[in-house]
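The chain below stands alone and is given as structure tokens, in the form predicted alone.
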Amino acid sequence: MYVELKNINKSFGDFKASDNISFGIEKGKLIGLLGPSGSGKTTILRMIAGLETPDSGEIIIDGKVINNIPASKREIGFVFQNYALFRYMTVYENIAFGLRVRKNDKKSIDKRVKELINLVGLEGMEKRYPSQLSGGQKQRVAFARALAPNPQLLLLDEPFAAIDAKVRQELRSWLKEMILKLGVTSIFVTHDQDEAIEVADELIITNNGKIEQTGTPLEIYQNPETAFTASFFGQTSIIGDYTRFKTFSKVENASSAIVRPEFIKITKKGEVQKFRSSAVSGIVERTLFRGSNIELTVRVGDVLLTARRALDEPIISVGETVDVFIYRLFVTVGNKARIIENESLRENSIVI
């Protein structure tokens, strides 16, 4: 492993920010640290960067323990959430800053800065100040400045948080392309699930100072190992007693079940429904146009379910009684999660 954290602990007073954290990252990977606010992800990033010191444990980069190496000597690039650009320096000067601190010669600085300006697509903006740039342009400057000294590791703290939605989408693709092209090992912190799934090669899910699960976005999304991971992705609904929904096998010691919108099929009464015999009745409490689909909130007894319906399907109205069929769900036993499918799927020999 290129980057390793071994048994890392970090507390701030009574708050345990990192609780025996251990993981490894292969060279050249783009890793997403994903979790809710206060889950410990930014603390991990800051300890790797040298901006915080672990209470115990080892941080290893390329086989070398770096705990006692100052942040300025770790050869790590850091992109901050708020860009942290120098207001009175031009684009060129901001990118050149780290190279000048290292006392590189003027010719090599000029060559490196021009390379990076071309790389991040800011040609012609060299003499502009941060106040003259858009949010996306500022982030590109911050990215170029972090890359200027050729760091062995790039860290990004919520890199798209301060950017509007459309530009954020464009920058996600751009960042993934740049890191793939450069081959620099990178770790970015985010609480945005869509962002993490789209950008990261692998994810590290954090919660309450612990690691819940690691793996590729697809692996974690499809096969969550813990109740937290299963409930974290998407607009999940929690069901206390899932056996009220027909044709699910009973799991011993199950505490609850977690359902995602894509696991649910909502149909109008009288509409063709292959699994009508396994459906239950529900009442629509809310409909919301989401652009590519209609989001429905449906009440079944004391349970509220979130589901989606295609735009080309017949309109369903608030107050309407509908059929609700659940294809599959995650059953939680203690802190563990396992997926079970509606038995009627097997009986009909179809794959959803």
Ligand SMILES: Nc1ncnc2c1ncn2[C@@H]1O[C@H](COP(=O)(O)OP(=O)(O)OP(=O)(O)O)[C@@H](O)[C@H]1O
Given for the second form:
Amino acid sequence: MYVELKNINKSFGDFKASDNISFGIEKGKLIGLLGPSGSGKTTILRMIAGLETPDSGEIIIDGKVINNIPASKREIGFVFQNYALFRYMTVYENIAFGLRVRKNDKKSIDKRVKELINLVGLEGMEKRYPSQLSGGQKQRVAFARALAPNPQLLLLDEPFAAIDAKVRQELRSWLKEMILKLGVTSIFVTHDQDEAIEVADELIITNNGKIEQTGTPLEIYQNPETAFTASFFGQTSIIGDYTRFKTFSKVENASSAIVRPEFIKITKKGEVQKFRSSAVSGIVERTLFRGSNIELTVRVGDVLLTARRALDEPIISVGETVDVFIYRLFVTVGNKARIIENESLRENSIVI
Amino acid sequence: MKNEGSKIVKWLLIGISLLFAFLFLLLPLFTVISEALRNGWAAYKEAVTDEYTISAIWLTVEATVIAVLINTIFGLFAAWSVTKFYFRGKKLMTTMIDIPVTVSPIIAGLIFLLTFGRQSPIYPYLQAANIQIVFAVPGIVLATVFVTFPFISRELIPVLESQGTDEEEAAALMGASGLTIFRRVTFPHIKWAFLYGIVLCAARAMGEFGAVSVLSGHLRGKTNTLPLHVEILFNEFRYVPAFAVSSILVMMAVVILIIRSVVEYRGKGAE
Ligand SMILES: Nc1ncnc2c1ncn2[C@@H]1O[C@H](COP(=O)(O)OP(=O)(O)OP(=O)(O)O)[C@@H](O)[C@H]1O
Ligand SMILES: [Mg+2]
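Alternate state requested, the form predicted in complex with the ligand (shown: the form predicted alone):
Every component of the complex follows; first up is the chain already shown.
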């Protein structure tokens, strides 16, 4: 493990911002720290950087405990949530700052700054001040500035938060490419699930100052271990009593169940549906054109489900009575989540 | 119709303001100058180059320079600690900084008189150490420093507050020392507010009368500042010299005003 946190605790007054946090990161990986607002993501990043001191626990980088090493000696690159560019310095001076502090000679500084300006594609903007840049350009400067002294670890706090959706998409792929090219171990914070899944090699899910789960995006998506992770991805619907839907085996002490839109099949009454006998009836309350699909809100008794239908399927209108079939769902027992499949799927595979 | 009305209001307000400024600000200045020159240039020159006047000028300059120096340093420290750190009693400290502007200067003078004068319990020790504060130059400097204490920190606190600590943290993470961070990140940000604070502090220090008057003892040639000297001359019915000395203060004020405008203008331009 290149970076390791062991039983880290941190409180602000009575408030526990980090509650026994432990995780490890391999060298060269791009890690996403994902969790809702206020879950303690920034706090973790700031403790690794040395801007905040943990109350207890160890932070280890490259085999050394660094708890007592001041921030200025840790050689960690940090991109702040709001960039924190030096507003009285030009783009060039911003990027050169970390090198000048190190008292590198002028020539090598100039060479390195030019190299970085090329890397982030800001040629011709060297003389501009941060106030004369767009959000995306500022982000690139912040990135170049953090990379200039060749840090072994790069921390990014919501690097795309202040950027509009379109540019954000471009910057995401750009950043991933850059980091891959440079091979620098990186941790980036986000509260956007899509962003995390798309960019990160591995995810660390935080909630209420605790770590809920770690793993690759696919692992976490497919096998959420806790109720929180199960409900965090996608437009999940919560079902109190899932046995109202047919052919699910009963789980002892189940508190509720969570379904994702892709777990649900909605069909018109006359449509062909293999598992018709295991479907229940529901009434469509809302339809919404989502561009690539149609989102349906369907009521089954007191449960509201969000599901999707492809554009080439027959159109369903509001008020229509439809068949609702659920392939699988996450059943939560206490804080744990467990996936269960619809029994009729299994029968079917036996038949085949 | 509405336009007409607002036009009248506009000119009415401007007219009243101008009249006020003329009556209460410009007219007295003209009076000072014209009274000073009433007996001709020679009389004016004599009053201005008088031995006591010269020593009063020097004392005023001395007190002003020391007050500005001390308040620059402490104002910076106070503003810095109030905005960049969190500590117990921070609110109290912010309030304390403002005491000198809320307390009447006369009372401030009396406080120092009681603290360092004959009645004070520490007076014998000061006496033994041969330190004279009351009715001497140190008392005057002390009073001036006290009265002008908040001017620099009060200019700095809002700018430091609005800046936050992000840029400093970013600089620290790149390995910069505290001094480098101050010099390259913080100072450029507060530069104009800082200069403006110094100008205000200097202006106030030069004109200080109340607190200084209590502590000075009015020893001509020794503990007389310009404002005190004017008062003495005036009380002796020597109007021409009184106005002549006043005109020196007026000129110093005008110089400060010009510097102030330049600082303000450049500061706005820098933003
Ligand atoms: N310096 C501080 N003093 C007091 N409380 C703090 C401090 N820093 C953070 N907190 C609290 O700790 C909790 C976690 O904060 P943190 O900034 O780590 O959240 P986050 O996950 O980064 O949230 P966001 O996505 O909104 O940035 C919050 O409830 C916050 O109020
Ligand atoms: Mg945050």
